[in-house]
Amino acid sequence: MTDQAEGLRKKEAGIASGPDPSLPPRVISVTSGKGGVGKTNVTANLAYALSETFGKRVLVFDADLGLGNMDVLFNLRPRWTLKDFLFEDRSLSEVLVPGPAGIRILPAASGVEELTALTPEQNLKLISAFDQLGEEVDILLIDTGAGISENVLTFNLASQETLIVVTPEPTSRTDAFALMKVLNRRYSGKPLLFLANMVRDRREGLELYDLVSRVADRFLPDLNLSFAGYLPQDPSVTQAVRNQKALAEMLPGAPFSTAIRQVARDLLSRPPREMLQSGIGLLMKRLVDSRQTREGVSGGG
């Protein structure tokens, strides 16, 4: 009976589920202009929805380096973290942790200062390891830190698409626009997806998007910004965080859970593969380009 219900849910989703080895992995960064807007919670629930509902092989990279807490959100106790991979010669397969619904997670360490300023060589080591996982992953979700630090910008620029989480708070709107401005200056035309979080309904989400996009139209006319959906205010989110579970797993019928599945469905309906190059391989190339750009600016100064 459970299998039948699961099959029906996937059929109703209207999206082909399961891995497609003919397609390269899709790389999506999830970011925000400021902290406290629910970015990591969005990433965790999006990963769960993509895996459980749509059958995608999802790898979550906790790229909030030095302050990672994705493992806490999923109630995991990893033996090794990104620190052990980069500094202690642990393999990526040793560090990866299995999560719910088949998700795999690369946990960052918390309170490790060395991770806040990775060298280009360390970035390349990380992405080279990802490249070897290419055939085992459909979607790589990168949960970046907040703001416009160099690490945050690097992973956002290297991804195919960037999902920017924004709430109605004026500071969230302002900081989100600042992030969009910097990303657009570094990589004009990059697909940026606006996700309205903690809103009353779709209407408020669209109003929030319109408010930011009007400013962008005035000051950043070449900005490639689209509306990725909305996530409603839902008291169950706090309950799920306290229980260290994705709400989409704990209460699949909650308003937030229903909305995150719709966001996942809409993401999968977008056709980035015709417009963008291969995911993890492209990630590696862009990190190299980013390194050369920084070195050129430094050398020319």
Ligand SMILES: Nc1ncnc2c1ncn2[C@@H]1O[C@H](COP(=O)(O)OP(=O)(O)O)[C@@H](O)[C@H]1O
Second form
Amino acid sequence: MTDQAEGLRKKEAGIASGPDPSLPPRVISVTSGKGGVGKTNVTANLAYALSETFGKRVLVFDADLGLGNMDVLFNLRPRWTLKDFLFEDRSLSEVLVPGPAGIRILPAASGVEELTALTPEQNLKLISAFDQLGEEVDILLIDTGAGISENVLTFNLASQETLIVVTPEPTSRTDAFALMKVLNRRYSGKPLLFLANMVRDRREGLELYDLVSRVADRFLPDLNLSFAGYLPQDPSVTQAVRNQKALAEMLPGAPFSTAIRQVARDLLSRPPREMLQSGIGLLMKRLVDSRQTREGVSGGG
Ligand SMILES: Nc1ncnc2c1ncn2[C@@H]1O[C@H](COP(=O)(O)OP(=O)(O)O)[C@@H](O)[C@H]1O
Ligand SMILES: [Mg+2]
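Counterpart to the form predicted on its own, namely the form predicted together with this ligand:
Next comes the full complex, this chain leading.
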């Protein structure tokens, strides 16, 4: 840890810091309607902040199956990927790769077509493997792909909370709305957290949130949407991507890095209501439920 990072940690950690061995892991998916809005950067930097600044044990799952690039962002050269876990019987602990600040990463395979639509059995295999890691993990972050494909929906339905990344581009807004609509239809009342990315300041972030939540109030009255914060448009993000490092690590004092620590702090200060009786076991149940709902068996989620 650099001196600067150490200083920030001491200053910012506050009461929410440290591992939570007695609690089941908190499972947060990071998603968006439109691609290219910053999900992977948000996930990587949030993971770094939660781990480095707040001392949480973080597992990152690159669930942009078939097109994952979390390993590239963290400059990892994974020997095995999700593909080896699902098809070659590698154990999850063999496939997990250590990242910065003690983060562990489950890398997705890139360009593997079989992974673009996981079967329910593959989903269950994955989820039960996560379940066994439960005691070693405080927070599981899932970087999903964009859009409303079945894989994306599955991971978003299975998590306890879904962070929806939205930028000021009108297409990002409308696609986010479409995604919320589909998610809400499958799982009414699912906690959705709105994260404004690439905005000028908090004010623009809140304006963006107001715009979307006003439409939601009108058309999706039972939507459970709240504001998770904002991240500024910051040219250093691109620089960090080129350097294959999380910006929060590369430049802890950059505006984006400060903002992501604030998002992490706010998340930790508002654990989900179902936290205590849930965790990854619930994730598994939800997956089964969402399958049943889809197949018209009975109500889920
Ligand atoms: N807050 C930001 N400021 C500036 N550039 C950003 C910001 N967030 C993301 N980007 C840039 O947007 C591009 C897409 O980001 P990425 O995380 O790969 O999106 P996604 O995973 O949603 O496809 C990257 O080139 C990244 O550098
Ligand atoms: Mg991505």
